[in-house]
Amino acid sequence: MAESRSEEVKLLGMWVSPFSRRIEIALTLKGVPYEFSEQDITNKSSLLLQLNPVHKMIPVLVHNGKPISESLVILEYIDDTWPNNPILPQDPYDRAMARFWAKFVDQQIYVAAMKMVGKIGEERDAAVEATRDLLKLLEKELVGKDFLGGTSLGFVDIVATLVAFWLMRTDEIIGVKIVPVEMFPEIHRWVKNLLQNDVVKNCIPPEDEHLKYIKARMDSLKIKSV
């Protein structure tokens, strides 16, 4: 456990945002004590306006009075604030990749499968093949390795947390399974070596009310669910 040195950590987020959870894993892993502050994005609070008027958008980690926002930017905050257990690499060149592969997963794999929601026929088919082609660099990387930061749970792996809980959830709900084990056995392998370690298994939502969660969600947005 860190050492506690009567700091003020506070996070503002969403149980069932990937973004806010990945937080959450590396406070935790670092064995930092925090106070979770539940937000709700339909009704943005003033203290989140307060506290990140640029996006108004969650995450946000208050340390000692000062916010910080955007999920990967907090990670590598949490890393350097707290140095035991890092999650990101000591090398430089090991470093950049790792940010390199956070960023793929935010940027690419999380744009791409949100063009999936709401769509139906060929749309849907073309968006499902779309993240695949991305999905498909992310599973050559794994090869050989039993997480993203090679032998433990690192940064990419956190960040990735986004594919393995809630991309790898919603075959139900846009009517296609997206990430077929036969196609993609690197992805489920780590899958399964995520769900070993205590801290991830306690830092994701459980599976059911998150998808009751997404699934009124999309009806309260009139998005259809196949």
The other form holds:
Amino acid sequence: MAESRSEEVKLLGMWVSPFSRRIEIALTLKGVPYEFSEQDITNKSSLLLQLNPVHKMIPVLVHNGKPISESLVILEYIDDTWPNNPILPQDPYDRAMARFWAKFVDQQIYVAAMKMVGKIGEERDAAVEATRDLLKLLEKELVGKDFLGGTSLGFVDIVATLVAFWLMRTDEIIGVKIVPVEMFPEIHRWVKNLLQNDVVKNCIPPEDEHLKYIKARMDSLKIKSV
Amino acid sequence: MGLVNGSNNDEYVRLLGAWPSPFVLRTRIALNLKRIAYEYLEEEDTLNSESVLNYNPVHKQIPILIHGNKPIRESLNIVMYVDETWLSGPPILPSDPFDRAVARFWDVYIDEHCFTSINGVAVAKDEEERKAAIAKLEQCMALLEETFQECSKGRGFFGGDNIGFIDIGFGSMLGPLKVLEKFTGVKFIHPENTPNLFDWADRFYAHEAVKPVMPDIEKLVEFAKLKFNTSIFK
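Instead of the form predicted on its own shown above, give the structure for the form predicted in complex with its partner chain, please.
After this comes the whole thing, all chains and molecules, with the earlier chain placed first.
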């Protein structure tokens, strides 16, 4: 069964995308070699359109010629296919909880955070408050735990890198410290724990380049930073 | 795959639901498929409940599966939990990792695109909005027609010989689709445009795990009239 598992793994992604980077973290944690293909979503390649005709989005994982899209689906596929260093817990209830929290990050926190972008004044403040309310739930989850997955890095941690290294890097741009340490000590502690993990450290966009990119994008979209 | 059947399967199973909800329906079908005995608790005041047709997972109250003292939320999570906990009984997700990924992908699509469009038609504020939602929904049907052909591999269901993850995810939407067909006059599942889905729908309705729990269409129609204030339901 384990023979040709690692053949031909290709990832279509973007260096700045949290959804793409989480796949890289998972593959690297499992020691799966892969070929990375940087995509330009403003000028979509025919390969991307062919491999993800439904959504035309990254990331797309291609394994032995077969494409898989939707980052959470890809993460489960990776865990199913390469069972070493499991990302999801074994127990069905714990798995259900992990899936719930992963969706919470992607469908609640992410959506709320996007509403902060490009807003100023009261509108911005309201959007920040809404995001913080959701982050407070994540804060609670971390009490007494090193990682969202418990004693070690797991599915929810990998997904929540979106919070640690994307949401928490947009403070300057938004003009407000979205996740102040006084309000979110557990989240800050968790980010430190994440950075102690070599795989995470090497798989996230380098901070300086990342911040430069975000600023440039905001400028090009003529989004104000207050 | 290393899934350990660690849960005590003899623990009491309760499901909190609401009869019109397609999400609740999914969980009932899954429990039936595995022949799990459970207590069903109907949520009170279904008509004014925010949660019945609300896909948003934070605000959603139902369905909630309570196994022993463990609550599990979100219909697809519950279906997967049932599949992973009760290992005897027909599998809901396929065993091959790629087929599993395909099944998961389409259920995400069904929730984020199909259901959103169904809701979009129901709550559209004007004709233009409604037309756009209808067009989107028709697109979804065309895609799922193709998907059926790929996944069924000539058998009767998306899951092959028996109903699986996509059948449950999409089949639960047949009731709301029929209600919309009645009010808009548009046939979303059609013997000419979507012949495979048309035949599949009949088979799905007749399945022993589905038949006893599928809400009566007339009742759903009446519920829609009361629930939605928009003109098409008058």
